[in-house]
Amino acid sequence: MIKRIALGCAGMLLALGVGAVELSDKQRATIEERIKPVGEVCLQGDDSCGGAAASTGGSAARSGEDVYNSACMACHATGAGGAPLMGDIAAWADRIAKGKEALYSSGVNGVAGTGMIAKGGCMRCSEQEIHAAVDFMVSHSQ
């Protein structure tokens, strides 16, 4: 009897799983893109990631506004996470006092129990490219 019951299970799942075979391509197309990654790792000299070239090591440093513009903002235009708005000259008054060696550590390894992260969350900008930005925010909030 539990030999039966055991071939009987097997025969349906062997079953369902024919089934789960004959999908159309629009319902195998449906699933794909369910459950496709969410991004894609991209190596230097690889073509098949829609024709992006991979970052190389010796590609020119951004400017400090590119840096800026593409991951301080989000918190230095708006005071989000208590920000220093740039532009805001008392409220970087006692920072820039404390010296530049100081605000680029802050801005390279974040700032402990405020909502400044280390490299304000862009882990592709280089030091350099942060004490770029910082310098950019710095000149504009004296």
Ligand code: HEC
Second form
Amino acid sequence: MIKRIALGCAGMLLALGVGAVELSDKQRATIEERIKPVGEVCLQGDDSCGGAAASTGGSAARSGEDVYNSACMACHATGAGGAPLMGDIAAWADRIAKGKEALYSSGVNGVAGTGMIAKGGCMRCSEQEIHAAVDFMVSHSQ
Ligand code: HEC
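Target state, the form predicted in complex with the named molecule; input state, the form predicted on its own:
Whole complex next, starting from this chain.
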């Protein structure tokens, strides 16, 4: 029983756990109920704890696939304006050979004189999201 309480709340409440040896079931239930929020906050797992702390109001970066589907597909799934098709290994080989940084730069800044405009026209996309979209396209084109 001590173990249960102590486990639920780790070190900090160990002292309380020791003191709780003589408590009745009802008292123990009351304490467990009272400390539950603490236990949940601390122990719910890094994902939810960290996730809640890290989220800054719903503006989480979208995945490369999401960005591709909304901002890149129009050209890269049709070949519009001479865009290399996603999945066209031959069309991408020379581009991929330039290195990831060059492709990221093309994605963010565009390719001068071509239909590849900066960020594919997605001005609200962060650089990070464009990089993710480039990664997504490249990983499906080699
Ligand atoms: C309006 C059409 C259009 C849209 C939208 C578009 N692209 Fe492109 N993209 C092109 C064209 C055309 C090229 C070929 C440019 C060239 O001749 O090198 C290209 C080439 C690229 C290349 C290769 C550049 C290089 O250096 O070889 C990358 C990477 C790329 N696009 C990423 C993206 C990403 C990421 C998006 C979405 C955020 C996107 N594109 C949206 C037209 C588009």
